[in-house]
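A lone chain, given as structure tokens: the form predicted on its own.
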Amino acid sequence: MADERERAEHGRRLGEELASKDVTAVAVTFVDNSGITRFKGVPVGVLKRAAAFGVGATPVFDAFGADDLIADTPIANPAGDLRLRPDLDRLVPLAGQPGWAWAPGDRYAQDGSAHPGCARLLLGRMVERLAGRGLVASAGIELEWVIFQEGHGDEPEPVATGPAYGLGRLVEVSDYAADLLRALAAQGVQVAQFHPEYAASQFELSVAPADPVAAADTSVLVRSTIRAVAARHGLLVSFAPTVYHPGVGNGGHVHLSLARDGRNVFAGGPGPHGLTPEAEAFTAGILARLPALLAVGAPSVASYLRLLPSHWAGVYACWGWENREAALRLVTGSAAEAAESDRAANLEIKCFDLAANPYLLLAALLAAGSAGLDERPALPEPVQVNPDSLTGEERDRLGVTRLPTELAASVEAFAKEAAITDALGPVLTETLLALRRAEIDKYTNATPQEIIAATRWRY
């Protein structure tokens, strides 16, 4: 009861503070297993009660597909309820949606125990397990999206027509971009980079690294802000894995690093390019489990329309120093940044997209890397060319394999990968398998164009 009283008092104070700033309600969010952010709205006058006891949320949400159809799983039972409790330490007024604030939520059973399907609580537990090893994880998720004209049809029109990475493209959306960066700054988001990307009317934004739970929270907040500011400018955005066919899709690259005693283990070590033995083992653990991880990080049938060779999508299971065609890119920074290499060095995983639940994806990555720390497998030699340019014999010698080209193969690998499924637990594992298989069945005979049309506005 003491904890409930403390949370209630915190909620009361915040509710009064928000009301004084003309904030009417708080959107308390969670991300489902299909990567869709769901929410419950709480008026600021009842934030006190929501903070103490949470708000009702059916466990059936765990079985929602991206199309809102409910997969046939044991958890999809209309009986029972959960409590969605806002994390008030992360609450922030939304600059792109005046009158609203946002807070990520954790889900608990009615008896107060952690809901086994709550990906945010799972990620927190994975972070704590690493801390038990003396390791502190940092993460960041890059965001790519395409901007369209409002009033979209079957083939929506891109807003910006300028060349890839070109300044001309910025000119076309300059006011929107400036308002977006102002809104993110007002919300306390530290943007590291913003620039046009390769596909037509595509942009990318990256943020400063943070602990994994905060990184996943920020990914949710930034995506919502990008969409909200676009709406105020009469624009539409899509984070879907593929929005054009053929073409380059939207990625959701993950950056990960580990520190021990305040020192980044991805720098200053005796291994290749400064890797320490711990960084090598952690990387090898992820590398060996990339096919299974795709069922979490590239979770849609549409994801596999994006995973094409020579598209910087990282479709080969290999690693390389600053190699944008390798699934795992070791980022060390320039020689001029040597003094900061301890801060900058990290592992970028390129084969994932924004259909993924960021909490679930980071939890699965930490589970895979932790398995590497237990097993201490040898990290193969780095690949410093486009793996697609190698002969089959050369790839065999280097141990380079093509990642799955369809969701069904990733799901099969996931089902067999105990290091990940044990970490997620049976409830999450069974639910994920049912959801992925339901989506596979739905699109069995669909064309790429039909898949894109069905998923473009879901993400």
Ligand code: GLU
Given for the second form:
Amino acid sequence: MADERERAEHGRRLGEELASKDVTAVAVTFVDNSGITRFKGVPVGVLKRAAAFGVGATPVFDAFGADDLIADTPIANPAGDLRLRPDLDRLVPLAGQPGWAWAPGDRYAQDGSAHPGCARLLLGRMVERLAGRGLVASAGIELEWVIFQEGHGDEPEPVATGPAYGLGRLVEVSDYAADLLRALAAQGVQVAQFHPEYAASQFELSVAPADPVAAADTSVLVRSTIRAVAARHGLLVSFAPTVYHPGVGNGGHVHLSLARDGRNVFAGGPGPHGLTPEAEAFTAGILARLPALLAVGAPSVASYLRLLPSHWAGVYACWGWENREAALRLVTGSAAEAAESDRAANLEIKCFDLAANPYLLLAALLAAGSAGLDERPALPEPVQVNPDSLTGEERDRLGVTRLPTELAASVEAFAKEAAITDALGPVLTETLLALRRAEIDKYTNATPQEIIAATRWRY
Ligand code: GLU
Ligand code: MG
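Form predicted on its own done, so how does the form predicted together with this ligand look?
Let's see the whole complex now, leading with the same chain.
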């Protein structure tokens, strides 16, 4: 009750402050199990009420596909309601959408208990579980997207035609890029880097590491800002895993590190490249579970058009120091300087894309890494070449395997991976399985072009 009153008071004060800044309403978001960010809008005058009690949201959202198909799962029951409650500490006025503010939401049952399908609350619990072992997790999600001319033609026109990583490309989108960086700064987002990527009209932006829930929140906010600023410039963007076939796709690489007593466990240890035994065990826990993790992190049929060897998507289950073709790339920063590597060292997981629900993916990764901490498996040798250039025999000797080449294989691996399904719990596990299987069925006979057309404007 005291909590409710405090939240109401916070909502009232914030609502008044927002109104004085000409903000009309708040978009309260959650990400569904297909990676689509959905929202409920709340006028600032009723933010008090929304903060105290949440706004109504059906649990059926959990069963939505990216194309709004509703999978047949026990959660897709039209009876019953949830309360979507904005996290006011994360609320920001949207610089790219004047008049609007945004806040990520948590979903509760009407009796106030945590909704077992709420990925954001789940991630918070996983972070706490690690904290219980004395480990503080940090994360960051890289964003890649392709910019098109407006107009939903069959084959949309890429805007920037300059070379990959070329300065010429910046000239082509200069005003858009400057407005975007300005909007992100106004929203308090710490951008680490912005640059053109390999594929035509593709760009990338990375942000400073943060606690995992904040990192997932930022991923939602930044994507929406990238899209909103583009719309103001008459441009369309796609974060879909694949927009050109065959070609390099849009990745959603995840960076993770852990600190114990303020020291990064991915640096300064006695293991290879400065790994501590804890970092090795955590990494090995993830490495062993990559096929299952793909059902969460590469959750679309389109994801598997992206997961090609020699496309920097990390399609081999192995790890390597700064190896861009390994699913797990150990980043050490400038190894010459201990202070720099303590700050910069992290594990980059490259095989994931932006069709993933970032909360769910980070939760599943922390579950996999924690299982490694429990089991302490040995970390195999690092791989320092393109694993695709190795012979089958060499790969066998090094224990390197190709990750699933289709969603069905990832889903079957996920179904058997108790460390992850136990962490997600039965409601999320069953929902994910039903949803992924429905998508697999729907697109069984689809061509790559049909899959791209179905997903290009959804992400
Ligand atoms: N676009 C690549 C991908 O699909 C990644 C390129 C890079 O290494 O940043 O993941
Ligand atoms: Mg990139």
